[in-house]
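Only one chain is given next, in structure tokens, and it is the form predicted on its own.
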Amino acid sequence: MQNLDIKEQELLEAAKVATNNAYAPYSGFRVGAALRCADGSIVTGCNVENASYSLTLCAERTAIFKAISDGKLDFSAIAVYVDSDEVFPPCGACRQVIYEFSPNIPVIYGNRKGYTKTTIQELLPGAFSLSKG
């Protein structure tokens, strides 16, 4: 993959592998996410759907909540992979959660045909944030 360094390629590959654990009987879209923590570790997540769609949890939030529940709060990058030919950037809810914990994080999202590299600020301008003062 051009334009991704080795660590970014590794992160996107980890997200791709995480799709194997997705539970997606309703949409059929298997999604995986990989979150690089400041300590260099990678935490993965996958989408978990529910017949009541609002109870579905996206891969990005799964990875972030999993990392936080393990005491990790500093993140340096996130990658999301959808096992599809269609392009799916993180949804609005995921964008807000990503921004909450890492307002300057690079975001890579890919599918079978390629990837896009951007930042959470580009994906969510004007995000809600904790007031500083």
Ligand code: THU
The other form holds:
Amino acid sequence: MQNLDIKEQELLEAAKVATNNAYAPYSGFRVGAALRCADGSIVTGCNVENASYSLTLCAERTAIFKAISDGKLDFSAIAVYVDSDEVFPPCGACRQVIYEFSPNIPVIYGNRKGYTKTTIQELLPGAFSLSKG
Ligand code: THU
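Given the form predicted on its own above, what does the protein look like in the form predicted in complex with tetrahydrodeoxyuridine?
Below, the chain from earlier opens the complete complex, with every other chain and molecule after it.
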């Protein structure tokens, strides 16, 4: 397990706090995400489910779309927290969306028991990309 610096710990904690707003009445799976933006600010997101299940938005994409729509395009790290004892890395759709804006970003994913620190390139080798070759 790689150690987290103080900023990364703060980011993971923000992701954990964001699980409090998860709207997950169908899965009961509470997820939070936190993005570190270039200006130092943190933008958070949670999963938002729907009775029409496929309309569900994951926490990571909620955070990224919130940040982008606020004009924040550069990110230096993303943390994801799942309120579970099991380890859950970001889903494939979220990996692709993270890659779109941050092809070198560190990704920290944690749960009640610990965390893993990796990179989006490790999670999504050979990513589909039109703009970055
Ligand atoms: N979920 C996320 O928020 N992020 C992921 O990377 C994987 C899955 C959410 C979507 C849904 O609300 C619940 O977890 C179960 O799939």
